[in-house]
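Okay, so here's just one chain, in structure tokens, the form predicted on its own.
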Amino acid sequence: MSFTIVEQAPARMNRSELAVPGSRVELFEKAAKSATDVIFLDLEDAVAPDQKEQARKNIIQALHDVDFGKKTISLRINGLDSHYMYRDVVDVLEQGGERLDLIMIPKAGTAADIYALDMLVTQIETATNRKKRIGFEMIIETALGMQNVEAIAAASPRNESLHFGVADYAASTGARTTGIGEPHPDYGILTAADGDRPRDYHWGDMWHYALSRMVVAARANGLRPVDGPYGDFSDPDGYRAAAKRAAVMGCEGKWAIHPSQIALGNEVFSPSEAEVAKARRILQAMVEAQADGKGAVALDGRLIDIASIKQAENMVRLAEQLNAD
């Protein structure tokens, strides 16, 4: 273990994160009653320019009137390059009460972006005597943001999570795709030529590098990595496959741009009973091994050591958190 100890962001369930446009007031109650872990009330891409002001008012009202239960509530503000952003932050924090938990920062490009917003939020919290400190979740969705992802992740003690905004990232990098988080038939490779034998074509994951880099930056700074949207909400199998890939790579959850995707996200990012049972067996086996003065032990034909303990502890902790809720 390094002498540098990484502080972990506040623990929150983040298996599914539902996007709700601030202009669609009829969706607020439905979102509150859904099974999603996190709701982000959106003032950015899902709201037309001529509806921004009213959407802001709608969200302020909802933070007072809607019973969101124990759900984490986030606000996706407009970009720092827009003239809407400062009013998003000032109006909602000053008028929305204490219910808001997080601010989602779109198109985070540099550490200075996070610093600037931190300064503004800190001033508002101090001026209004706010009791609950607002946390930040940043969307990495541009080439600039990916270039600076490590600095962004470390830019503020308010930081809690990094999210992969695949659609804008594709546009920013000039990727030849219009799908949102979906695979592409041209991103693949042929097996080597072998006489007259037919060559197989293997599809690849064109988002693997970007998502993996974001996960590393998040974990190195104690943040939650979260995968972004899957655009085809009529394709549950595609969403599930993308979510499973993200889970294997270390993500804690995935966006839901449609209510039908909530259950899929919760399913994929919740440990199964079999996985939890195995994790508990690993912990018990290590307790017995350590009692015998051993640092490692074999279980079911596989080596178990301290790294295995950490993985098992994380899984058991998540299961206990789910049962507590």
Second form
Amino acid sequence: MSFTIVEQAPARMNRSELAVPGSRVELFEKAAKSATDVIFLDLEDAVAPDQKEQARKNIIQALHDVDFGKKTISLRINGLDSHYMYRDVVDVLEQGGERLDLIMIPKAGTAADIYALDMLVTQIETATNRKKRIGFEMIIETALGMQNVEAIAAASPRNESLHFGVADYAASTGARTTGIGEPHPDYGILTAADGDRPRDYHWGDMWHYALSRMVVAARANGLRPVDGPYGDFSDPDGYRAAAKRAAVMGCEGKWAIHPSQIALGNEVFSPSEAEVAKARRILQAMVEAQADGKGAVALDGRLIDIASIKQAENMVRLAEQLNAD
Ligand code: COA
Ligand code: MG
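Please supply the corresponding structure for the form predicted together with coenzyme A (COA) (the preceding block corresponds to the form predicted on its own).
Starting with the chain above, the whole complex follows.
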């Protein structure tokens, strides 16, 4: 182990995170009654410029009136390059009471972006004597943000999670696709010619590097990595596959841009009974191994060692967290 201890952000269920435009008040109650773990009330790109002010008012009212139960509630503010942002923060924090848990920072580009927001939020919290400290979730969705992802992740003690905003990221990097988190038929390889055997074409995951890089930056700073949207909400199989590959890489959840994606996210990011049972067997086997003075043993014909304990503990902890809810 390094001498540097990585402090973990406060634990929260983040399997599904539902996007709700602040301009569509009729969706607020539906979102509150849904099974999503986190709701982000949006003031940014799902809200047209002429509706920004009204959306802000809608959200302030909803924070007082809507019963969101135990859900985590986040506010996606406008970008730091827009003049809407300061009022998003000032008005909602000053007038929205104590219900808000998180602020989601879109297009985070540098550590200084997070620092600037931390300063503003800290001043408002102090002036209003706010009891609950606001946490930050950052969307990594630009080339600049990806270049600085490590510094962004470490920029504030308020930081809780990093999110991969695949559509803006594609636009920012000049990726030749209009899909949102979907695979692209041009991203693949043709197997080499081999006599008369037919050549296969293998599709690849064009987001692998970006997502993987973000996961590492998040985990190295004790934050939750969360995968972003899957645009085709009529394709549950595509969503499930994208979510599973994110889960395998270490993400704790995925956005839902339509209510039909909530159950899919919750399903994929909850460990199955079989996975939990296997994890418990690994922990038991390692207890026995250590009693025998061994650091590595075989279970079902496979190696397990000290690292397996940590993997298994993560799985069991998640299952226990789920059962507690
Ligand atoms: N939150 C809560 N409820 C929602 C919802 C949301 N984000 N999106 C749709 N619903 C509700 C609808 O009101 C409808 O309810 P009903 O059955 O009581 O009538 C039901 O879910 C089915 O909705 P549907 O008619 O299929 O969708 P729509 O055409 O009304 O809206 C979208 C489709 C994509 C425009 C809408 O889901 C949406 O705005 N999603 C969020 C997009 C967003 O914020 N993007 C920014 C981040 S990438
Ligand atoms: Mg975006």
